[in-house]
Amino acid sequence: MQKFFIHTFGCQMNVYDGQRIAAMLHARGFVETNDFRDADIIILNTCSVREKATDKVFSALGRIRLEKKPDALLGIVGCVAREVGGTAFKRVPELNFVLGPQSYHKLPEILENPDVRLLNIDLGGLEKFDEMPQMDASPAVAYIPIQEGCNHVCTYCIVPYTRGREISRPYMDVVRDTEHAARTGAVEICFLGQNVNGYRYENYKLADLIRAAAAIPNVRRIRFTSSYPTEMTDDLIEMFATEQKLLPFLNMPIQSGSPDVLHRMNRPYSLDSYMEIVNKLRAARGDIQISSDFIVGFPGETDDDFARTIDIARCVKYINSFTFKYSPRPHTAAAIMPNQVPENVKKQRLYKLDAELSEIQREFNLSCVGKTLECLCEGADKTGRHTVYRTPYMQQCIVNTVAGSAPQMAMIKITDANKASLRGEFAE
């Protein structure tokens, strides 16, 4: 029986593609280990957003081709593929595939034809969605993309040159998906999309898309990721008031509190309009919160324009954001601007904003504190002897209970909260 290995690296869209693939080989009669060296095919689902994210993928793939089975497929798919293409040959020879993030349902031409190397980082829109078996079963969190690429071409960005420009999912695929995962035991679905308020086809938009998934009785909590600032249309805010499945949590990044630097960013709003969003969205729903991305160190930034990005993060207060050093992508406009800030300066603003955006996570998580929250199973904790719960604001919080004898779904009361994470008892 042979078997597979899969590695993936980033966003919830490579884990989207990752679960695919696995269910395609499934398909073909092979079977999953965590261990590569006892694998026949080898994959590492790759990110490249960061330079650091494409590094890892190199290193991982210098110590797998060491240590591997002599005759085992060794490829890499998804954004990294599509970033370097054919060079990943000359990179590590020992390579059979190169398969870009919107081709890896080519995969079984390699399975079909060892001894040919296959590099294909075409951009071919949403054929992979088609030829793509069902996966049987679905956890209990459903990642249900509904577009890809992006158009707003922000210059920091890699992804329209990796997944190309935004194309959004027919209305009754991403419904027929969404209704097949409910029946094979999601009851969460989470909305996947590099602009996912974006989505536009004919005449739906993503507001029908949480209607319909709203309707179909298993499915108990709906989200959706990740959201750009002037997409966030009233018809979409005005599902926060009117959905109670659509969970009050939101992440939709800034990245910058300078209008200097999202000026050079190309991200098309000012502070004024992110802020009427952001009210809106509390007038909407008094209980929803925000978390954000950012980038500290863009070319240019001074320290008055990182001492504006920490006024955003404390006016808002994220809950629960995402922080990166800026870092050169090929293909972007960014990577050749003036000004590159220098990398201990990026470290230094870096530390300083996670420390404030701890604090203010660390103060909502108290607030929680005597709460009761409905949160859904994630599993067991790395002990084995507690179980991780998932609240409505992503929080992870642990149960002192044994995963296999816990609900799936349940009211927990809140007794105990760090800047990581809560702790909670079944409420009575």
The other form holds:
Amino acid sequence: MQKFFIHTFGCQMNVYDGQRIAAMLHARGFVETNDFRDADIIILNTCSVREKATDKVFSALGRIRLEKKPDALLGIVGCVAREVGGTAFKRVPELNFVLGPQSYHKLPEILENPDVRLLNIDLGGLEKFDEMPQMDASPAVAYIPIQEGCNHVCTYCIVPYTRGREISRPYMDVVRDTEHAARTGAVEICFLGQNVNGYRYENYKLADLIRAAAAIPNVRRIRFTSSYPTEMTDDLIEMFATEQKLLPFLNMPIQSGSPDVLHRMNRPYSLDSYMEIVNKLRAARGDIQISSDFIVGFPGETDDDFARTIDIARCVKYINSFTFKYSPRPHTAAAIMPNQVPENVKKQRLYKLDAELSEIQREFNLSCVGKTLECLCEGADKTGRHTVYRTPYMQQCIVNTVAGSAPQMAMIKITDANKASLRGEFAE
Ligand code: SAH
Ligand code: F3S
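With the form predicted alone already on screen, would you show the form predicted together with S-adenosyl-L-homocysteine (SAH)?
Whole complex next, starting from this chain.
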């Protein structure tokens, strides 16, 4: 029996790509192993959004190449493959294949022809979605990509280079995948895209996909990620008022609270126009919670610029956010901007912002105590003695019951909270 090992780094889109690669290998009779030493094919599914992410891939390769079975095939797929291309073979001579995020469906070529190095980092568009076997959604949450790539050129971001220009999948293909997921056990649908609310196919927009998903009885919860602020159009905002299955939670990254930094990042909104969208969302759905990505230490960011980021975090009261130190990336404009911020300053700012966001999160979590929320079961916690649920705001809620007997969806009364999670019990 042939075995494969796959390790996925990075974003939800990579997780999806990893699942598709696994499904493709399963269909060819491979079984998965979680020990690379035991595998006949080893795949690192990679992320290049920050330099550290790329470094991690090469340090993992350094270890794997020494300990793998001598004839095991070794390769990288995803964004690092696209970033470094054929130079990867020079850095790691044992590599057999290097496949970009839109060409991993070419993987079988290496199985048929293991003696020839396989390099393909083309931006093949939607081809990969057509050529791969459909997956069954065994877990309760199905991640369904609806578009890929990004037309916004944020000056720090390598994604438009690694994933290419935006392309939206045909409306009917997404509906078919959503129906298939619901039929095979998914109760939550998460539409995915680098610029998910930029979805456009003929006259269809994201709001149409949400409506189509909501019409499927088994689908109980719908969300989407990641959204670009200026593409949060009124028709989409309206969905938060009219579609109760749409969760009251939205990731809408602001990145920075400084108008000057936003300008240099090429993010085309003002704080006023961003807040106008937030206010419209809150008018549509009073309890909506917003999450953001933040970058600290962007080139030229002053203490005053950074103080404005803290101000906007307090003002919006973001929850479940992601914070990053700016990392210069190849193929991006910001990497060659003057006034790069020293590492120790970035570190201090990150620490300060994290502390602030954590306090905001704690306050929000505490405000949930006493409320009863409809939550989705995620499975057992690490001890196996408790079950983890997700609230409609994507907080973790721990319930004192073993996962085997836990209902998939349950009304849970929140009894306690800290900055990291909630505790609750089944409501009577
Ligand atoms: N809209 C995209 C975002 C991709 S990158 C998506 O959802 O796929 C995710 C986050 O990483 C960005 O929102 C940004 O905050 C951060 N990021 C991107 N490039 C970065 C860089 N060069 N340095 C630090 N953080 C970065
Ligand atoms: Fe990157 Fe900006 Fe697009 S963060 S993915 S270029 S919206």
